[in-house]
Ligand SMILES: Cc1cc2nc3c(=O)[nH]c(=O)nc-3n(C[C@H](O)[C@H](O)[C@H](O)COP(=O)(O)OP(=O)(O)OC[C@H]3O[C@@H](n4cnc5c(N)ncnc54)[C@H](O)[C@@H]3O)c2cc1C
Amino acid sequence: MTETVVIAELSKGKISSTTNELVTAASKLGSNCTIVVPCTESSVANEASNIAGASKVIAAKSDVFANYDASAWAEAIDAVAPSGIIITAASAQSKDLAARLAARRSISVIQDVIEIEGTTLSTPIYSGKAIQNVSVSGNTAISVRANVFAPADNTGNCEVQVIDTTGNVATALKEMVQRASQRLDVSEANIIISGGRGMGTPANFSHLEEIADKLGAAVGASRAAVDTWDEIPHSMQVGQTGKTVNPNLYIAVGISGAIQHLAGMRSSKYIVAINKDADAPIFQHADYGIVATWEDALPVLSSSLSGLLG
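As in the form predicted alone, what structure would this chain adopt when taken alone?
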């Protein structure tokens, strides 16, 4: 199954219909399409979740998207977008972005595509006097002309994953709690908050316990934390060689997201990740990701919960 990654085209702060055309183009190249929406407000991405053919939407929330800066945009999108064939519009800005993403990922770039037949892409050359056919294999960055492919309709329904790198922890946590409450049935609420080696020392797990007490949650740990510190018992370990869990809400703090850990918690109904490394694999599986240190995030989360829960 070929992975395709559509970089959403926005117009006046909203998802442009060109994005629907890009999803149609993506369907010709693969059957698993992720839409990445560069935004300063994650609510912008909700509209993309209705595009038929999209299997996932990532709201890449960052202050850098307020104004176009080629290098900053490419770096921010590269950090959150999964690997695969990247598809952008063929606007001047998006063609620039496609080229920069291709350079960052060391993949080929094909600009101004007007037709896709299997693995053969057609692009105009010599000011449109001739058509060039290019055969592709493997991951490639592609820009697609507008008004060439029929737009996908808006009858779809997929989940929106938010990865927040704004640094505004208070706002991010408020939105996280709001989104989680919309997804979870409180009558069945069961919650786990887990810490990894990124917590720094075992003594810092007391901050997780404080939040767990407020939420009525259990405290877990990654294998790296259990292996590093004797004070963190194996009974807390979540993962392939620990416990397999399936809570309504799983909060991972300072956990990179190694395969071993993901095997034990990836079926959780709503996953929140807090990590200072925007490239941490855990963000590829989180419903809401916050790029921040635990020192910045946990006190704000604790305070927010005190106000929310009284």
The other form holds:
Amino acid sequence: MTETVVIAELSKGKISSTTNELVTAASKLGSNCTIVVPCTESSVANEASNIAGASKVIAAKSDVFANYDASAWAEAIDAVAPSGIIITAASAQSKDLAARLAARRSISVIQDVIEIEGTTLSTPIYSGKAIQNVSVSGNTAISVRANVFAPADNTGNCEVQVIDTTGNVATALKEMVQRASQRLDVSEANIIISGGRGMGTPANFSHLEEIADKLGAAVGASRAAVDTWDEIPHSMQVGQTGKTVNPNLYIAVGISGAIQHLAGMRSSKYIVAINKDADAPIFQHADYGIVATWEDALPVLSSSLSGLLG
Amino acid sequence: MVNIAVLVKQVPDTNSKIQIAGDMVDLSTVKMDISPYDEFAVENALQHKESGGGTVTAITLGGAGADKVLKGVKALGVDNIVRLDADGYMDSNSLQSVLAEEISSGGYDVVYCGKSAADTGAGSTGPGIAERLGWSSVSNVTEISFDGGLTVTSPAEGGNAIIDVSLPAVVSCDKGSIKVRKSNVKGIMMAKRAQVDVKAVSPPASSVTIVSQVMPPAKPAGKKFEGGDAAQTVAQLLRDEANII
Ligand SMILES: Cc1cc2nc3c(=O)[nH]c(=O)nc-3n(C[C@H](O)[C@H](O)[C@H](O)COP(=O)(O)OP(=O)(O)OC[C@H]3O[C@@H](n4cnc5c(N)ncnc54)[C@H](O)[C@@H]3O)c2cc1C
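Shown: the form predicted alone; wanted: the form predicted together with this ligand:
Let us now look at the entire complex, which starts with that chain.
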């Protein structure tokens, strides 16, 4: 019986539904699944005990989990997690943690898993231009892309064990700078609407923001937009030298679909493209394409969404 | 005087088309280049040196073909160039063991690397090496200040964390606002004559084997509509067909 250890993914201090997806991934790899919840208050872990398929929840309680410090987190989690296949989310922070945990246990790490077939794991390589299938012997750490595996439902009920743990914090947090806008970052969002050079001016991004607010979406940008306009920060850039995103829905507006942009968003579950050029490469990747200027399409999209979302 | 290492990797140019021959990717006709994020790592390493003196050693792991990338960064002002001579696939455990050994024997104070390599996209090497060495690590760093110690900016939930890092440490670099320098003719001429310090390695066996590399499954053709009014149809499809909104 292969042991699996899911490291819970948290969002705003709560167990995120990505954790349920990780448990589904775990069920494909082994039969005994322990969820480790890194937390400062053990009550956070109670929610995880409902995830069907988990055999046990360990609330790993420590002050070190107040802020991310890679070495302290790896040490504290390693101390309480059983041996087995370690499974984390593929967020930037959790990939980092997976790498440190694997190195700590002298096992290999496989990042961004998108398919599990027996002991064969698939990951995108060359920014998704190809897929690599690998087979693994023995224990390993893997990170699993969001929105790939169906989330396990919350009909379970397993034991929660609270274990105090600690690690040596090696870095010192000087300051947390909150984003000025309340809107999500592209790396955290399940829906993203991005603008490119075709938006014409940075001020026109307000039309994207209006739709983003209706959908609870993040606003992203192409590199051309980021490089051309100072008002569009690099933190919004999606692509090869920006962020790799994997949302349920990606709406590309005035973006041509250059290979380096596709590198960051092609694995989105649904892609909508709005572009005035019917031959723009982005349409080859779009589930729904609208050949129109954004000036024509966005007001209609906005009012239709208002109608649908009430 | 800080002893700085920067890890660089040769990868296919990001514009290149990836093709499969048999059941593996065929890179024989693909133009190779330094991985984009490594360029930021090199720039940060050079700025670190310039802030208070020291040496910068660029380290790569690969076959002789990877010397080109080392010469490229030598032309930018890196002091020493080292290639750990290895070819073929290594899993993260073997790769990091070899690199950590080299970092440890080189007596480095700080290691810069790109946040991930453009081929695997994994981003495991920096934090993995740090763990093996018992060092701290900060990843996806966008800004660095060298005034009175190392202070970095790295994304955190809801914003950015500004973090003081004590050495030794591994810093994995994202793009940020720094401009990377370009090489000049003098640098390129000097790099041509520079010797690559080639070192043999003996990596532990890999526990991961590549079974195959394949093209991604073709996406079913999408629906394409003409005119802005179609946005209403698409909104409806996002609800009824995609179940997203
Ligand atoms: C090493 C490297 C790394 C890179 N990394 C990235 C990266 O991370 N992310 C990234 O995005 N790019 C990246 N690029 C750049 C990439 O190659 C493209 O140049 C860039 O993506 C183009 O951005 P764009 O689509 O906004 O602009 P363009 O290619 O100029 O496209 C603008 C589009 O807008 C459409 N349009 C114009 N007006 C309207 C209108 N009124 N309504 C609707 N549509 C309109 C046009 O038809 C066109 O298709 C990288 C390049 C290199 C070499």
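From a predicted model like this one, the values you see are computed outputs, not experimental measurements. Numbering follows the first chain given and starts at 1. In this text, the rigid core denotes the largest set of C-alpha atoms whose superposition between the two forms falls within 1.5 Å.
After superposition on the rigid core, the Cα atom of residue 156 is displaced by less than 2 Å between these two forms. Put the two forms on the same core and the Cα of residue 84 is off by less than 2 Å between these two forms. Rigid-body analysis on C-alpha atoms gives a rotation of 77° for the smaller part relative to the larger between these two forms.
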